[in-house]
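There is one chain below, alone, in structure tokens, taken in the form predicted on its own.
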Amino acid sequence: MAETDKDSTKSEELDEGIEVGVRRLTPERIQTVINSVLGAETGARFKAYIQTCIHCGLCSDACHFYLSNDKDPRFSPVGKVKQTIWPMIQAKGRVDAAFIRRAAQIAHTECNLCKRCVQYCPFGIDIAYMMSMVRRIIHKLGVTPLYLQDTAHSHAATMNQMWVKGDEWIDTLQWQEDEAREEIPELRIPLEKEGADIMYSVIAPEPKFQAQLIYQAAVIMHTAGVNWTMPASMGWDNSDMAMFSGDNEIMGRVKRAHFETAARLKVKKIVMGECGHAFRSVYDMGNRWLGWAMPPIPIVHAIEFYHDLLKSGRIRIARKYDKPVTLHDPCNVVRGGGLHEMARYVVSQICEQLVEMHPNREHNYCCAAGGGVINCGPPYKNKRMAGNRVKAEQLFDAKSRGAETLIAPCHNCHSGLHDIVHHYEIGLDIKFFGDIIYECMEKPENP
């Protein structure tokens, strides 16, 4: 563990996003930005949290970073508050550049905003919200980690996180339709269909790296007889790395484009692919920044969509997946969306055996991906793996009780768990729900 910490510290020194930003800071700018954010962008909720927290530390054992780092108090949720936002308030913004450098590292690489600590605070203090305010201050000071900032720039320039150009998006959809038609000749991926029941939206890594997931979704939609469409213009990407970086302005632009696209197509609801942070961005963050308490068009995560298709019989399973599975509960759709029992219903319908992780459901440990830590890039991978030791132990336990496949119904979780499984040599095969449904469902016979 000591060697890993040493390597990660050395790597952090190479983060140009932080180091270049810190060199540009002045005491006046630091104070102005901090006081501006605290004065204009917080309110009674933030004040109540600050005045209520008694620094008791009962939140500590809820944090996977704290548990994985030998219960070092610096990694406890309250410890992170005492090293970041609390001194900013006490000093009325008069902190130095070295303090800001450390605050950036803590907020972006030692807290994944998973909200597990909220459940164990006796007063219900939302420390993730407080740390998001630290990220907001860091963003406005220009000290965001380079990899994360680059992805936010992609959103600003292309309205998706992978620099996918408009013609590349269309080409990918046509390519996947052609592939799927070899299996089901009458299948189509309807583009720009006004008045469809569903607009299906995905995150940019799918057309960039995992186009087969669009293929699988098209087969599921066609087989279930869904009246659906996908947009041909920007607004198709439902992800939002700006939400993680604290760039609320870009977050708002991306979410507005997403909702306006659905409104232009006159769809009844948006069905999202298997991504947790994207669900959070349209259901709890971006919509609120735009002034909507709830999304203006109903949002359905893939878990709920699959649940409804299976329960209604619109999708039938030819044979259940016979390898024992364990299920990862993504923070943003379980603690943030309450979909844990729907997820287990889906498992019960498509798999022979579920080996539960312990703890599970809303008490599950975070994988340090869907809150932005993974998006800070390779410089922090060793640190992230060290902070996920308790998650690795949880996975090892499920493996020891027979699990062979790990279901991760979230893109960021899928990537984070992939790193954990390989780093700790756990030996679990990782799949999305869509992978298993496509493999096991009844499909139209090819004449």
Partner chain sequence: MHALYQFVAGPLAWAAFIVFLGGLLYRLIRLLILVRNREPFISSYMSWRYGLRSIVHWLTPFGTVRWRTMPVLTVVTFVFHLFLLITPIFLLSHIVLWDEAWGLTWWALPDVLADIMCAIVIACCVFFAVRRSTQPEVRFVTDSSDYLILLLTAAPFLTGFVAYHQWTEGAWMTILHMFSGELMLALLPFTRLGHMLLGWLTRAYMGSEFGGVRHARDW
Given for the second form:
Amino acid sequence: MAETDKDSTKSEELDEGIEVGVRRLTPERIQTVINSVLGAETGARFKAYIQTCIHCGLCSDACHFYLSNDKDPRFSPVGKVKQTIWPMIQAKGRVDAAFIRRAAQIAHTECNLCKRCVQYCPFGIDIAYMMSMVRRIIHKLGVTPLYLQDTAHSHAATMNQMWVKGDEWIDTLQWQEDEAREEIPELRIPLEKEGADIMYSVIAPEPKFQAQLIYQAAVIMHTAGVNWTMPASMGWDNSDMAMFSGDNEIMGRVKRAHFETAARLKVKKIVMGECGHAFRSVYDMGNRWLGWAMPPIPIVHAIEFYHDLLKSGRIRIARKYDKPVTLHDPCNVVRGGGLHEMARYVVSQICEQLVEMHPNREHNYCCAAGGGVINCGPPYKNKRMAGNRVKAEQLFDAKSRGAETLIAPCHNCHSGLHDIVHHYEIGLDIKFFGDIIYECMEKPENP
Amino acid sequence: MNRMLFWGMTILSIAVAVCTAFGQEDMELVDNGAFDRPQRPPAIFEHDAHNEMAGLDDCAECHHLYDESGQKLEGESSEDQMCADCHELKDVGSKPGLRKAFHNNCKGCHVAQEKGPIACAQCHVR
Amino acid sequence: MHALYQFVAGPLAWAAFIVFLGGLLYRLIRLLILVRNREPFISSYMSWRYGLRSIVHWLTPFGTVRWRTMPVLTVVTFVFHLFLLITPIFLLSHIVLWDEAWGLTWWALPDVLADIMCAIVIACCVFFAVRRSTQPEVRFVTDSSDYLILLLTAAPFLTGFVAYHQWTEGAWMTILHMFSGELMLALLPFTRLGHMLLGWLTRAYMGSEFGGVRHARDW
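If the structure you just shared is the form predicted on its own, then what does the corresponding form predicted together with its partner chain look like?
What follows is the entire complex, opening with the chain shown before.
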């Protein structure tokens, strides 16, 4: 562990976002920003959390970073609060640049905002929310990790996460439509179809480097006979890294563009691909920032969508996936949306055998990639790997009981678990639900 | 006459001695026999020593008597009765229950006079 | 000693009760005003059903995953809080005082039982102190204030226990006992002991969010 720590400290020095930002700090600026955020942007919740926390440490065992780092108390949820918020409050914002540097690392790379600790705290204190407030301070101080800040810049400039240009987006959809028509000639990816039932939205990494997922979604939509459309304008991206960088203003702009695009197309609901953080951004955080308690247009995550299609028989499985699978419960759609039973129904319909990992459902361990952590990039990969040994153990246990394929219905989880599986040499095939459904479903006959 | 006087004096002496022996020996504890399963030991109370120290001459100071309407009867006292003869275990109207009566009588006076024991353990000694 | 006793048993006791109840009320009102001014959305998520559902689970020994993962601490925690509340309220000596002051009386614990419960509360405090100083994850987030509020809680029980067993002469231990109890009550709303009030609210909010929005168990 000590070696990993050393490695990660070394690699963190490569993060120019933090290092350059820290060099620009002045004590006055630190104090002003901390006091303005803690004073003007927090309220009853924050106050109650600080005043109620009895420092009992019961949240510790909830955290994969803590468990994976040999129960190092610096990684426990309350330990992270102790290293960030408590001194800020006690010193009334008079903390130094080195403190801010460390706070940025803690809030951005040692916490996935997974909220598992909420389930372990007798008072239900939301430490993920407190870490978000630290990130907000870090953002306002300009010390956000470089890779994450880059995605937030992309959101601000292009309204998508991956600097996808307007023509590239349409090009990619038409390219995938062309590809899919090789298989199903009458298939279309309907662009800008006003009055369609469903607007299908994805995260920018799909057109950027996983275009086959759009292909698969189109085949599923077509086969199920869904009246759907995708926007040709900005607002097609449902992802939101600004939400994780503490740039709430950009988060609000991105979410507004997304909801307004759906409203312009007069769709009944938005169906989104297999992504967790995007679900959090449209179902939990972005809508609230914009003033809606719940999303203004119903949001249907891919898990629920597939569940409904399978249950109503609109797609049929020709031959169930025969390798034993294990299922990862993504925090944002399970602890954040309660889709765990629907996910299990989908598994039961498309796979021969499910090997559960333990703990599971809303108590599942996070993938350590979510919450913008994987988006902080290569400087933190070692820390991320060391910080999720418990997940590796969980996966290895499932594999030892026969699992060969790991279903991860979330982009961040998918990438994070890919890293874990390789780093710990677990040897599991990782798939989305869409991959398996596409592979196993009955498709229209090719004439 | 002399003989009668002798016998008379003798009988009187014996009577006084007997009365002193049986009736006037100084008590050491408050009788808590009326309580059902008392939780604390009976209160320490040395009657004569207490009264001497407190300079108490009027028996009615403690051995009070109240009429039916709750008016204290001045000039009358009740040293021929047990406290429990009047005070029941529970309050009855304005008449305090036995425990409260004891506490009011002892501690109430100690508090008012700023003398004597006041904390639980000072009277209910184990 | 008499003047001190009367002050501690009289005006100071009144002051402690008033500061305790008034302080809790003040904290509650301040918080509700803050909710209204800053986070009015909280009330749109608050749900009696889901809030209470979460509270009931957390109030049930072994009723949550967390309680089940650490049986010893769970038992200690429940016993401690239960006895902490029950013992002083149903202690005969306290009832005697309330009876004499206000004519209020209710069922009392037998002294022997109350004595054992008091000893258990003290033992739990010792357990917490030891846990705090030996468990790395607790020690890391502990400062002197944590021991201080533990001492503040234990003090009335310690002094009460000593006074009951009459290990000291005179009234001063009883006076100290009353004073320590009053100190705890008066400081409670203004220290983290205030979790007695706020804990219900934070749990209810989280229960409401998990029930109404997240559709997941928070226990």
